[in-house]
Partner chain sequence: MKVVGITTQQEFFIGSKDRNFRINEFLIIQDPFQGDLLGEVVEAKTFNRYIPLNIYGDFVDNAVLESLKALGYDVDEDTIYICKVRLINEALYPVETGSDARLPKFEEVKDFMVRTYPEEGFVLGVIRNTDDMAFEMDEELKGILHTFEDGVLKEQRELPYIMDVKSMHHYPHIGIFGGSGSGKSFGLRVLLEEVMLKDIPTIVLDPHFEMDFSTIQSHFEDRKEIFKQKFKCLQVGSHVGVKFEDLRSGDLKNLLDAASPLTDAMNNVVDIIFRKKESYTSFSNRLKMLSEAQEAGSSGEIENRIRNAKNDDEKRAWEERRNMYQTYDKTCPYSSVRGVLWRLNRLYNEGIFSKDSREIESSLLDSKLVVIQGSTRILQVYSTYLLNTLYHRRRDYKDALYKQLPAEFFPPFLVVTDEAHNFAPKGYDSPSKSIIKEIAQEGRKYGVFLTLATQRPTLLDETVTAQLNTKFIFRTVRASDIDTIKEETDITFEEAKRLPYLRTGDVFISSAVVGRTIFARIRAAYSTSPHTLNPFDELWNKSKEDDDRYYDIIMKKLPISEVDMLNVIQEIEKEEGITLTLGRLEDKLQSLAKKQYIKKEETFLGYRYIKV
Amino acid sequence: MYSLNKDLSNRIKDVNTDLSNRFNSIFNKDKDRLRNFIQSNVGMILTLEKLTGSELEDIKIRGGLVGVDGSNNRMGGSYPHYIEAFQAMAKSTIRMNEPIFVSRVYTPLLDERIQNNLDTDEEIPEENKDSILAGLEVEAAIEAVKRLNPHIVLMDGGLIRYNIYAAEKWQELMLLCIEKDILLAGVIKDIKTSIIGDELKRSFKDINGILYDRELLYGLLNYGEYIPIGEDVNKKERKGYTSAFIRSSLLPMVIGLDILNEQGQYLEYISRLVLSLTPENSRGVPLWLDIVDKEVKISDDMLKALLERYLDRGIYQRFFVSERDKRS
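Could you put down the structure of only this chain, in the form predicted alone?
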């Protein structure tokens, strides 16, 4: 039984009260009114049909689907005595026994940029994890496009992050896909946009704070409905992407979808594919991306086993076993 701290309990209750006071007036709005507002200001709410058997067979004939995801894990103590492993994976639905892995291992102990600063009190910023992982995912996708020639590439996450963290490689991947007529899309499990909220604040001056689409769309769409986001409100459109929200499972949460502007005419087709590949009683993610996610994952046990096997025992113990690990 946990020992309950009364002060901590009260502070959590305060958060609940504050969130309720701030958002209930929005969440309690008439559902039909909010749906009508979205259709007038963001995009039409449309119903998707799953792909037919012949359409799925056509994807198979044209090279199938490749799912791409990445993972990282860290072992050791505090800076700089840790080691971090990164890997990305691209896996085809057609050539399942030919997964493509791209990996990297990082430790500040071998970073030449900080060698002369280890004796100071100033901590050097860690290498950007997002840049490493995004770069590896794009590398895996490029290799898959070249080697496997799929019909569709599904990235795990929004496409705009590759603009930010892996711009040069991402440009190469986009050009390759456009040249080879390969559809490139990103599935966003945890949407962080505030498109609907921004429009609500523009229309109703008494609404304050950030209203995220994740909360506003919770339970608002029916299973199989989607919203192609209008160009005039989609901030990603200016970065080169066409986007949509989809309720792809019976879970009331909505996911997001990005595709290239150059392939914008396929937004409904890719949305139908996502719906077709997502089990009804799931968290809303296409099954193939869930499979890739599980296979690319670097677990604690896996990383520990790799370090114990391939590092000299003295190096492992001296540099990467923390005091906490020794206690356990």
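In place of the form predicted alone, the structure of the form predicted together with the partner chain is requested.
The next block holds one chain only.
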């Protein structure tokens, strides 16, 4: 048996007390009142129908659905003795279309910015990783749009991310999609916005702290309901996106959806597609994105096998095997 550190358990209890104190006033409110508040201040709560067979068939005829996701994994010790692999993939539901992979490998040992800067022991900024991954994903999507001409491109994650980390290429992708009439959307598994909380705070001055949509919407929507977020409250509007919250599975958690403003009229259509592709008893993620995620994933075993196979033994051991790896 592990012996429990009393202090640690007490601290965790404190967290529980604090959280429930802070949010009880809101969570304990009548569910209907909150729903009414959302209806009048954020957006209508509407019920979605799944897409019909012929509508799905229609998507196939127009070029199908492409899911895009990326993955990275790193091996080795602490900076700069590690190697990191990135991979992005765009996979079409049309089987004859081969999936598109783009990949990159990064190690600080070969980074020129660092090479020129040897004296400073500073780690290069973390967003480097994010920008590589986002960049690869967008590249894969661009490639898919050019080569496969799909009807819909579904990104794994919110679209804002690409504005931040891969602005130029993202611009290119957006233009391409608008030009070719390809619907571009992003599915957000873990929503991090606070749109409803901000509205609540504006109306009820006594609320302090940040209220995230994640906890507010937990269990609030029924299966198949969604909220198209009003233009005036959506902060992403300014970046050019139209968004919605959807409860896409029996799990009480809600997911988010972003699409381009220019294609705003398809918000409901894409929401219905998301609902159709999400298993009832799942975490709410469209199956297609899960399938893509599974295929793109660089697992520890895979990365290790790749390194062992293609790096010289000496190089591998000298640079990338950490003390931790040798523990057994």
